[in-house]
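The chain below stands alone and is given as structure tokens, in the form predicted alone.
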Amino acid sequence: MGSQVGDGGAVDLDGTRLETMTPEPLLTRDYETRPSLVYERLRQRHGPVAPVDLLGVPAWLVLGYRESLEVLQNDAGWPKGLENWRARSEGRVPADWPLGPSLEVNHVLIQGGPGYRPLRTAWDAALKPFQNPRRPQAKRLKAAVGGYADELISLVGQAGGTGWADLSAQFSRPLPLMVASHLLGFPGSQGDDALMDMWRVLDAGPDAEPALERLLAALAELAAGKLEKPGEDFPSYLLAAHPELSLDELARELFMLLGMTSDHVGILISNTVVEVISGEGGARASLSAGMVRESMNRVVMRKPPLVNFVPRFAAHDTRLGNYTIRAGDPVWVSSAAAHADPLFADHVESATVSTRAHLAWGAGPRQCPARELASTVAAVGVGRLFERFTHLDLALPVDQLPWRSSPFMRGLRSLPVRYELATTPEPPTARVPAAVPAGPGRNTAQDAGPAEGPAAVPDTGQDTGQADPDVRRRSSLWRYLTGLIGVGR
């Protein structure tokens, strides 16, 4: 057996096996509060890949950036789907692993095998009209994601010019919630009891199952609705792209792109605005400039949302830093810890501009398909709450702000901030151009028309920040949101 001496001292080589050691648990309290000293702790004594326990199941953690690299782009030596994970396959995956229900779920971004290239070019061909800038349902989505913003501001606002408010709780989190909805072409503020139930799966509470339950049942039968009638929003787009797609495997990827939305875009917005208040690393300089996505960039370098991607497990016996990583080894690459390599960070530190080179999307054939969607409703949230209010403060130290930690996600817990809202009055919402419903055999992924409508879609029956204040106040979320308003004054 071999051994080499790594960044904090000898490891074994060739003769180890991962269900043979006895890795140190990875979500700690330390890694709750302060993860970059635990991975840290990792480097040294391990090297760029370490072993770990996930809640009882061992795997390895890539922390190296030039490592993270390897395995991201070699999506033959690295495979995602669970069937190629041989502990799952020799029975050695405990069945009630908490882990186990988000990685069963078999859609776009667990995937792997035959049937994911044609999935992943289902989503690129049904996510491109939103992700086009020049296309209509782009410029639709972009003055929706302004109209949810400024309704979000304005029940903050409630309470008074001044005062107090959870920016995570009262914009952060249900902005790209609406957004989500939005895209999915809930009928008027329907799926608002949805996204309250997929608020409650995200915190994993313990109402979280029920919850899951009434979802799913709920985007079935949302895609049971768009198979009958198609209209511009992305299941008809996905369907019409994929129309081999059965209803159960519709809501599936319909539940990955709300989840992922959600929790992803609700903590980019948190971090960047975070970043610009206390004004790190030029970010308030930035912003002034009116470059919102670079404070974002900068952001994603330092806190990126997504910290570890699900796994992807080795194909054959592959020497991956200081160990050999045996074939069906289940490998979680972690964008945080590749951010914080000295080989890359030193790099990034005597930059004169932020790199572009970040992890936070992922990389190689299978990063991240929504990026350009995610940043764009990020960006334009960012930017109304900074055009509407006039003075941000956090309400507490930023080294006192609470977060929350996942194996995948880390953001924070509540964002409390003193504001002080402009006095000028709200912008009208801006007039793009309407949808055109899509009767049977239309091609749902073509441009809509050029005709001029408001940003509301009332032919498609979507929610685009204008809903009936009536139906909109009878909502689970907006009853919650209300709720919200003052508390803590």
Ligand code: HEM
Contents of the next structure:
Amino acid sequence: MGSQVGDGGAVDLDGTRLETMTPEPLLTRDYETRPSLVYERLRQRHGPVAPVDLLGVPAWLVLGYRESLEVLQNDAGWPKGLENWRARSEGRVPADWPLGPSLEVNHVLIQGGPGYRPLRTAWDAALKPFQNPRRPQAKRLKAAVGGYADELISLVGQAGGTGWADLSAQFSRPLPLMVASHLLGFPGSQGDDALMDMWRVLDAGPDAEPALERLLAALAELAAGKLEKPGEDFPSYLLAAHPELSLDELARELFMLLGMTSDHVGILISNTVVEVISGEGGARASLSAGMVRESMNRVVMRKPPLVNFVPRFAAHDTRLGNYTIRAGDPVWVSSAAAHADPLFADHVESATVSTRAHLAWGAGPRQCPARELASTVAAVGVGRLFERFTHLDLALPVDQLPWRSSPFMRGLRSLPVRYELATTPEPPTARVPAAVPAGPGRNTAQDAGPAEGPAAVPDTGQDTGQADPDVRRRSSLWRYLTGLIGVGR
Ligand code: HEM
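Next up, the form predicted in complex with protoporphyrin IX containing FE, please; the one we just looked at was the form predicted alone.
Starting with the chain above, the whole complex follows.
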């Protein structure tokens, strides 16, 4: 058996098989609080690819930037699809493995095999009208995002022109949910209720299971409605591009869209806000130069929302880093670790590599198809925030902000800020309907001030972010949000 001094440690070269190793657990308390230290320790010990224990199941974690690209750009050599996982076919993945439920749902992000290509082509087609800035759907979406952002900011302001807010719960999380509802073409407030259920699922609390059942039922109902009466929305476009999709399959794709939009875009918004306020990584300088997107490149380099990607499997025995990965072994590319790889980070630091070389959207044929859409939503949202708040300060030191991590993502649990709103009149789309009382113990409609009439809706024929006030009043999302007004006072 060969041995070599890797980046800091002696490493077996050929003989070692993943299933005979006892790798260290990845998801520890250290990982929750200081993931960068965990990645560095693994890099020191193993080099650019390290064996890790993922909640009882061994896997290879790819920490190197070059090795990550090697995997991501070679889909034939490193295909997705759980059917390629040797340990799973040999019955060595426990039935109650905690990551099982999120990986066993077969949608475009997870799927490999012959069904994948037509599905991805249909996704690209269905997203195109929303991503091409010249198309009316993209223009309406952008207008809607600005409208939702203004509504949410005005709702925060109902507690007063200056005050305290949780910009995660009151802005970064609901904004993409509202966008998802627009994309999905949910009728009326039915969408908002489903969105609240998505939240419950993502938070994985005690009510997550019934929420998931309700959500999948709502999405199946939505899918059936779109089959009968197509609209100018993502589900209708996906069906048109892939008519063979069953209603169940369509509902799974919509679930995936909802999850990606609400969680990852929300994280991107919060992280951008923190970086801009705290001035870390040059984000503030870029923003003040009017370059919101460049700020986001910097933000996702330091804090990519999707920290570890879904697994791929070696098609053949393949050398990667200091190890031979056996056919059927799972590999997890870690964008967070790859961005910290000195071979990459040092080049970005010295500006010999562009900030756009980051892996936050993935790379290769399975790169995120919604980059433009997600960046637009985040850029418009962050832009409105810094236009309407003349002053935003973190209410906690940046290193004390609370993070939540899962094996896949890392984002802020809350984003407490002190704010001062501009005194300029609210934009017309931001006039919010009367708030309604929320649960006991919350500040509610009484604090929220009198109702304002519905704003003039530009004649676009579609949702511009200004909801029918009656519909809003009945919606659980809105009740939840009005319940948060001024909670920190
Ligand atoms: C800030 C927000 C987002 C980030 C950081 C992000 C990131 C990513 C990354 C890293 C991948 C590749 C994963 C892998 O290789 O295993 C991916 C794939 C994907 N993303 Fe996004 N995404 C975001 C938003 C969205 C949104 C809003 C949608 C849908 C509207 C979406 C749809 C998809 C799909 C369908 C794939 C699978 C592509 C494939 O396997 O062919 N993403 N995303």
